[in-house]
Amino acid sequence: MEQKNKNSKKPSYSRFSQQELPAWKPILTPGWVIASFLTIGALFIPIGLVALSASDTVVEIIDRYDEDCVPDAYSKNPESFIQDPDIKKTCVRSLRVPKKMVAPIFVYYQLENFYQNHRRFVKSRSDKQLRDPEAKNDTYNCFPEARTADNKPIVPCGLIAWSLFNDTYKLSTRGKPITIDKKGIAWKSDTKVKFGSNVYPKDFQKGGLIGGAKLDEKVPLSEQEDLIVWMRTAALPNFRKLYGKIDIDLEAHETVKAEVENNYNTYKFGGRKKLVLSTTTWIGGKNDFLGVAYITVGGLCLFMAINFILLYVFRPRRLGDPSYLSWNRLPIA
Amino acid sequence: MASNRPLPGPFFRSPISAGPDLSSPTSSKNSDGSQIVNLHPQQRPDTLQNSTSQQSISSNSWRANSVNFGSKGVHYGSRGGAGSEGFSMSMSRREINDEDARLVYVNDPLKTNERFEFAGNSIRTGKYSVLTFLPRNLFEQFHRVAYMYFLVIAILNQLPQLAVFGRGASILPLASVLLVTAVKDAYEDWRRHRSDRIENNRMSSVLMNDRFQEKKWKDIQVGEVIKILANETMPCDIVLLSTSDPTGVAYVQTINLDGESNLKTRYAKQETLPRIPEKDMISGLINCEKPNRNIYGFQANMEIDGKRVSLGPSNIVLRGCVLKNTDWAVGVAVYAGRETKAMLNNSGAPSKRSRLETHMNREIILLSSFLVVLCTIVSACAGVWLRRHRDELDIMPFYRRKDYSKQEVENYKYYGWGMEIFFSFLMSVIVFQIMIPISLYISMELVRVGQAYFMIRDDKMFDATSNTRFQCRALNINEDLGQIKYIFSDKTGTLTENKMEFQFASISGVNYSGEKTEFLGEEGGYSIQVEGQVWRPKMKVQVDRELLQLSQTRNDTKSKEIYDFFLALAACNTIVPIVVNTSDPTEKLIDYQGESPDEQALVYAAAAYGFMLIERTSGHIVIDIQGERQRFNVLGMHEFDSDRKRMSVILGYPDSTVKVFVKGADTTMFKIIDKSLNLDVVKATETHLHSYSSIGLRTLVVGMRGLSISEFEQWQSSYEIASTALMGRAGLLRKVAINLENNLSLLGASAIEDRLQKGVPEAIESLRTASIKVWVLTGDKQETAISIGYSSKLLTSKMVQIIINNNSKVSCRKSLEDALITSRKLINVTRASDDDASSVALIIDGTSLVYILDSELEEQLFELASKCAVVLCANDVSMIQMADVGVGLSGQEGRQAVMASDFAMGQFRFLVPLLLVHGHWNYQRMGYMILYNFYRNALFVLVLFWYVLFTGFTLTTAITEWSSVLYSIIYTAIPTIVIGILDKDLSRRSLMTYPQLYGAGQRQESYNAKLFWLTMADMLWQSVVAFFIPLFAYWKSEIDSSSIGDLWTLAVVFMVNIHLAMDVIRWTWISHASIWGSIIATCICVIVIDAVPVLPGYWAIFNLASSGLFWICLLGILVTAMIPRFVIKMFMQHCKPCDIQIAREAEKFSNRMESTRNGEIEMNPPQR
């Protein structure tokens, strides 16, 4: 047989070709509708609770200081007082701790409506001049912080350099100094291969309009974390920076002294500056939202379990009945 | 206008067509309209496209023409011109203009080609050569509408106001489709130079010097004479000078054209018969048209010896037609290369669109307004925006519109509030490009290249009998194949075998339908011995055994009357007898060949009673009768055309008595025979037809007369006139007929079955099961039609038969009205009630349908036709090329049919896997494949949009631009193709055991508007997850962007992915691993990107995945995007279940089913 037809043009058999490979063919059955549901719901519920827990035990201390900051004199224009730079800056904040909090606190400041995702703020940078001494002339698109009016490249280059936040704050309790740490406060990553060890900043707020702080041209650019944590630029208009950590416990209703050098100019687009201390959990810092969103989703799903439960109850279908065949069903006269 | 057609009905290989839809009013109109006006002759397309790769043609011109090919008068041929007779006179009878034509001198190409302005004969059907690649495959490329898109989006890109991806990553969507199409355009190229190369260096004798020389194929010129020997295959289209055949004859086989395997007879002209090319120089010069693409047609005239002789289309000869049974053939190239009809027919089938398609583009218009929806939101934004802030600009940290770096302070990329608004407009264009599904258009592509292949593959569309697989010819109508609501399907070789055997006879008012003597396994038949051989024929015929032993008698007037019979039989027809040898050297068969299978039984039948065809030349025939040789002169033939209904051919026997036989339908047969001659027997043969074709025989009257010196000569004289006349020679020629084909003496009748497929009423009682409306149209009578149908079940005894058999306009408007009632009362009765089994059919026969076509009854026909679940109609259309899917089948001779199909197959039964598992699961794959690609591409681009609204209405995407590309490239690109391709709703054996599911694809619920609006009302939600859930968790946070865009990439790569998971039904390994694997190459490019550190997102996946937030708004995002979608789906699937749905679980659980209720459910054994 299967010499005499060796000229037939016969498909040759495989299961794939004839689409008969073994296959899974799962119909999700009432059991396993409702399992799935109750499954969920039970995942869930406790998920948000652990989550709405663990933000619960956050300690969060914010503080709006752009507006009080100013002096009355100024208030009507604080632009005027911020440009000068022949007026004392200082101003101090009194914080109120209201639960203890454990080190290590992480001490932030938060801006709000600063645009740092803006297309011209995102691409104004040079990411190999950050890495490499020899690439510091890639200042391709990091107008118009390229390069001096003498055509010298700007080390680092860009907006958002430039843009460095600028404000410093010292911190006490009962008359003692609080030591902020700020070393480690950029992701290792960055310190190590990201920003060269042998890049040094050169010519850096030179030119006629200052934008925030300038850097010391001896220490390399990989550890300068402030200026690595401000480059790495925040995903939404309202953003909290990694400021530096602060190795002690706060006990409650503790008084903390905040001296800050209110020296960052947002006054010019209504941005808001906000000191933060707060402690942080495996969620990260205070937020309710994750916790509340599963205890929502897990109780609907239970909800959904019971009236799938309750359908399937009262309008039972037998799976596969073929008198619900549309050709098989009755014409309703 | 089948002229000339030997015998009623059709006898060719037939189309089935279908239609998805006709019930709208427009639509069905159109394609009603048009099936049915090609009844009138006139209405026919007359140029064909033919290749042998790529054919379509339409095969009713074909019809009309082919026969032209085979079956011209063997007396014409002496006499030469006459061949193009029929075809178009007013064609064959124009001048040729001067610059319209192309003058050749015979053997002399130089002279010929003076100018250099004909083609040479090499070849060239690939399209590029190396140098050309580049240029020329982008070119072609860019034609696509899908590419152009591509193309601008990367242009705009490049601009440096709008520079919202990096050059690489704008440029990598459009170069991966432009590689991939190269790199398989350049591989079919190449196979095409290989084939051609091949084809370029064969070899053919070629006169040179007076001597017959062998000469490479790219080297002939046209004006060069050739010759060609038996079984050789010709180089270019030449004009017949001499032929082996004394009279000119050259038999001819056009498999490679229009793969057609019987003979076809071609001509020399008588002048240049006698010129021995060696010998004499010929020269002459023949003004033909220029070339052209229509095979069928050609005109010219040659003036040779001071004469002007004019050519037709049977005395030329095409490229890749094969010399058989002549010795050798002489010409003279007219054609050659790319010039010869062959190669300019040689373009690719008419595109269709699919149904499905079409519905595609219309929503694919609401995706285009949706991006420019959001495009203006966004670009109106950024104006409120720059227009709010316009005093801060200058110094804004995050803006800075100055540039102080100078010493004049300038405005740095600002060019003015209008002009930023519009560049936010482009912009948005560019980052919200995939909202168009371009991808989707090539993803189609592949798909229907993977359901082709399982179509092509499937053993069960395999016919064994003609070894020929299933054929895929059109690729882009695969899921109309699942929606299908009329077939309209020939019924001569598409329900039947198109295997004619002779059955009964009528002789003289004897009805032979006795006893049948079996041949087979005893060595039998009716055989001859010719110089110590046996000759028999091919095919052996059911002989009857009375019948036999008078036809071996000799004496009474009885045995008399069956000599004639039989003698008109094996006389009166076109059949040429080919001596073929065996594997015994003592035993050869002989094949007739022939181009129609009627012909073919009665002359086979014939030879098995003993009337055997031995030979026949133009002039003459050879019968061996009862083992004696005769020879008979033919003296002329009027051919079968579609007027007369029959054709003639006049004898002079060896005693010089002429005698003329008469064969042909018993309508047109019975107005020419002389009944007061034998009235008896006259109504005895009317008695035997009847019952004949009640039981589906097709019947052939037969008839003849002897002729008187006198009568004879006047014809003779007639003859000569009308067949030389200029004008209007077909009309006299016919006219002549006529005045001949009277006051016959009936010798008798006969009937011959054409067998149903195997498996047709099966498979006719699956498709109207399936709801598809069948309609057949055949060539027969009236009783035969309707035995057929009722053999076919495609009529039932429970079905309302309504007859319209009309020989005027307003008896038809009378039946017609009245059939409109009785429809309208049958359909409410079947409403109200619940039975379904009284539906309608429709039998209609020709003249009617002429009466009502021609007058304004169309709307009512059509309003009828469409109540009726059968129709028949007594006629055949050509249909394919109308139809919205053209299915052809392949099974035997005559492959026109193929060629202008868009599927061709073996067997009618195989319409029902073909529709109803295949066109079924094409379907439902294309339409989910569809759906999923507008929510896949949409959710991506909403995610991209909201993020939008944060950043200032300035079009960052925290994604990054790579993830942005390879998101339709690599991370969700596979699996769609390969669901779309191996997803399977059903097992065949469901499908096939309840062929109402096919209802699914005719109520179209795979894909339509609504189904589109939950889809997108699903993406909005998911979207809307995929975005906020993430914004309100890191929400005044430290997150930067390319964390966030990274937990965006994900979530969307992973719910896109999970969704289609949702939704495959059957999960083999391959979905498996395209599903899972792609997540996982998400995560894998994601990571990499991620690791080079010069990229702004260096590490941000390592540092987002080690915290808990991440994880925990993961799996939040995927959980809480699929829960509305989920709900739906099983509140449906438990309230609302669809057949597909109750035939899964019964597949699934059927085994419970069966033994709880049995007998409710039949499932059929398992095929495998």
Given for the second form:
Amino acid sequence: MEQKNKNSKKPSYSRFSQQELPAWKPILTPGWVIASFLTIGALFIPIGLVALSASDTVVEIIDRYDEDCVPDAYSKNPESFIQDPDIKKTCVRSLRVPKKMVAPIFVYYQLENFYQNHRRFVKSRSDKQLRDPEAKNDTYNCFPEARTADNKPIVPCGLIAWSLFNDTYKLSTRGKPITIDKKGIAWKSDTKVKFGSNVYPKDFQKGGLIGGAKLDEKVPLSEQEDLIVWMRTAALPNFRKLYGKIDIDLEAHETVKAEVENNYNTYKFGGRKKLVLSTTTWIGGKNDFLGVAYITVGGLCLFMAINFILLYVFRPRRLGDPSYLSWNRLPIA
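Please supply the corresponding structure for the form predicted alone (the preceding block corresponds to the form predicted in complex with its partner chain).
We keep it simple here and write out only the one chain, dropping partners and molecules.
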């Protein structure tokens, strides 16, 4: 008997293991439910209206240029145009400012139908190589852009870096150039942690097939912010990435001339390219979804509260009345 008790697997008694701790078990009375719905509705609708108002104050200029920047002679075969290095790719666009844009004004490039979230594309990089100069040979996941023809490691390796966006923009207004500041466009966590200050590009874009922009081999990766922004891959096929910032105001109805170097090949996969100029508010860029979502949820809660009030007024019933139980309403014969 003693041996049996010694080998028993019965757990020791505790109020926690036996679920005997004191607990709050709320009873959802009609009053509590109605009050909860009214509170949520009263809070969410004003928040949604404020968010929508903030989004409406954002001024955006969006210009799709990938089609218009292809000469008419190549309109049926834009790939031959973009792949010919001897053809000039410069394209001039005119952007009209609808309302006054207060600095800082953010310049983005927008790509559509570009799946940066593809599994093979996302994995084609070496984070160790990006931050440590001693790990330059760590190119296991970077195929097919891992090594050169003479087996030298490519830094940075992988398809993400290889496909770096290489369209460029020059802006001017009233004959005066607008400076686009490209410093501080990447996350500090990336520039200080993920990309090494003593890691330099090497043998990058030296192969037979050039994927995108080239990198300055004298500048460390931690300072190449265009690359850092590009390598933070997007989750959706339509995305924007920060190109730079403008630190001057643009007046309403002013015309901005954009000189675009149309180099990036999105024609192969039916992609689209857009130049975006945008201001921001406390809620970020222009996005009506958050405001609409709050208003929708708040409106539904108010609707449910009103329905419960009408039901409680016109068809009241005593709380916990056992006569409403199914076996009491429909007794077995």
